[in-house]
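Single chain ahead, by itself, as structure tokens, in the form predicted alone.
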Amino acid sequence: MKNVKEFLAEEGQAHLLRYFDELSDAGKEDFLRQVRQIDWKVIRALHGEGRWSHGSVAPIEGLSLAQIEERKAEYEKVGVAALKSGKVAAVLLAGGMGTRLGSSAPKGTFDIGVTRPLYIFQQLIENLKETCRACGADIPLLVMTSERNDDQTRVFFREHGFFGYPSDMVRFFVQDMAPCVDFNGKVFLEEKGRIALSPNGNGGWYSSLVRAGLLNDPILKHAEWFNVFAVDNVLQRIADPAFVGATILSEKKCGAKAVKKVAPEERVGVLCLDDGKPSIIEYYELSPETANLRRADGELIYRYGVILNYLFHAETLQKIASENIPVHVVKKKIPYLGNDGRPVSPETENGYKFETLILDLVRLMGDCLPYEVDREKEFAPVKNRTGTDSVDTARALLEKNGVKL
């Protein structure tokens, strides 16, 4: 005990200790687990400490879809050999909760159905099984969750028969947490024996995936690619051997599947080069001058709008991890307990909150390969009820698709 308060003492927190006697021996522990689980460095990106700044921006040379199609076939042949041999892994983001659908349990359990119950996860498992089913090959598939939804969504899981997709191909781990801080870098207490933390970040999907202890599990001893993708877009190909075998033959150690922009202010992040290096910036990073840019043939110059589908390079992902991921820095409504021992639930932004983004890391992969994609067939995104990138739309494009709702 006595080096955890020295430590937070030399941290400046240490008031997170106020209520610790009153705990119970097993509460003690708890929170010495949350101390030492903390990644108390990200703190330091108040100070603007680790952040990058954009440089000269420039267009980035992809695959159009003209030019996947002439070599599809040498594609797929190549990406089918990498999954056959078990090469690749699939990486679920479902850390997520169905706030904005107006559901309070993990966003991937939400029903799309109409004449019948289908899940977003159920749908993405199904896109996964045609991409097996393609290559002749089960594929390892890494569910990231998050603390507040691990639970659910395993018994989730568990309750629908995985969806028909082995079992033991399956592996769940809990996303990494970051501590919440008061405007002047105090840690709020959540409870007297609870620190107040939250996921930091989609970014944050390998470290976690390290921590768990996941590289040295016998069904990724053969990985050498992860293939990361998000479990809103319930259109998305997953494993795509054509995309795999397009990355591998480009010889980069990263690939993004990405949309054509259908205007310049669409709010979607660009895939450009930064200073040279492959970089997403978002959409309201970029001036309307450049933005409205234009080749000869009236095609965007930046135009590659990216969906959250990226393919890392595991050998060169393990080279980086000791790199400092860029921590962005949020504004939030924070609750916490007061110095009363009450909880408050304030109204206002009170505090930060930490996050890593997957968007650096594509940076930190020193090259990118663009790989474009037909919006209509693998774009289809569940972000709200209704509107725009709703249940509706989502709809839509799933019935378009053939996919019985």
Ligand code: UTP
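We call the rigid core whatever largest set of C-alpha positions still superposes within 1.5 Å between the two forms. Remember, predicted model here, so these are calculated numbers, not experimental data. Residue numbers count along the first chain shown, from 1. What changes on going to the form predicted together with this ligand:
- Relative to the superposed rigid core, the position of the CA of L16 differs between the two forms by 2 Å or more.
- Once both forms are fitted on their core, a CA shift of 2 Å or more is seen for N339 between the two forms.
- Core-superposed comparison between the two forms: the CA of D367 stays below a 2 Å shift.
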Second form
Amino acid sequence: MKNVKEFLAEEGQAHLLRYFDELSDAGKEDFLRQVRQIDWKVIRALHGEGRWSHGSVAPIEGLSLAQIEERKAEYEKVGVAALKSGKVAAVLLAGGMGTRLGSSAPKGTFDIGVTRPLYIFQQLIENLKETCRACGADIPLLVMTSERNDDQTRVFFREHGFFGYPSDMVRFFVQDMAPCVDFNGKVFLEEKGRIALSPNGNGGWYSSLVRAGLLNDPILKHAEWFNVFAVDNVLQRIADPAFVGATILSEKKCGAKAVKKVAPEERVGVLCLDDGKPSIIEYYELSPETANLRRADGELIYRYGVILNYLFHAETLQKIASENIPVHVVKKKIPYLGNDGRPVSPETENGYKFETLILDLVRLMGDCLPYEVDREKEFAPVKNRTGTDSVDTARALLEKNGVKL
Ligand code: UTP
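Next, report the structure of the form predicted together with this ligand; the form predicted alone has already been given.
And the full complex, kicking off with our chain again.
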């Protein structure tokens, strides 16, 4: 305990011990466990440590829809062979808080059905089963959860019989958590014996998977690639054979599905080269002049908007695992324990959360194949209740693609 006291004092976080003496023995033990588990380094990001700055930005060459169509059979053949021999594992990122959707339940348990229940997880499993049928093999599925939604997610899958997917091909793993701080960098308490934590962003998926010991799991024995995707795109093609085949044949270490931007100002991260390295530049980082640049045929030069569906080469991930990925500081509303010992739910942003982002991994991979997909067929994100990227827009796109709601 003495060490913890000293440690917290050195970190400028001694206030976290305010209620320690009031805790039960089990509560004290649990509190100390939290202190040991936290990655305290992330707080340094408040002072700009580890931030990446952009260098000279240039366009990146990728595969257009037409180019893919031309070689589709060849790509599919290579992809199916890889999937059949267990070389590809699917990684479902489901550790987010889904705050914009306004439900505290895991996003994947959200029902997007109209005349029948159709849960987001269910729709994703249906999409995955389609690939399994096409290639005659079951694909390992790794589901990343967070401490906040892990139990609920596992129970949900069990209660629904894994939506007909073989449960012995599914693994769950919990992502790491990061502390939440006020604007002065002081970590919040959420309860007297509980430090305020939030999931550390989707960039930590690989380190969390390694920490969970999954690399030694027999279902990943032959895995050479990870297809990582977001929970909220209900039109997601998972372990898409043509995408897998095209990436393998390109001899690149990473592939990224992308949609063509509809307008220069569309709010989507754009694939490009940054000082010669493949990178994703957020829409607000791209100057309007650059975003508006067009080729002679009128096509936008910076046109590949990412949809969070990547294929990563496993061996390369292992090589870069020790490299630092930048920590992003995000302003959020953070519930906390007030000075009077009562819980406070702030109406406005009152502090920062720390997140690493999967898009930064692309840069560390060294090279990347942008792979264009048709947004009407593959991109229906459920981010908000209504408006853009919402339950309504996703439903309309599902119907367009023949899904009964
Ligand atoms: P988003 O960036 O949309 O975040 O996540 P979110 O937490 O789901 O939603 P908001 O912003 O609170 O409304 C993109 C993908 O990354 C996953 C999400 O589950 C989603 O699949 N993710 C995000 C994680 O797995 N862990 C995280 O810490 C953050």
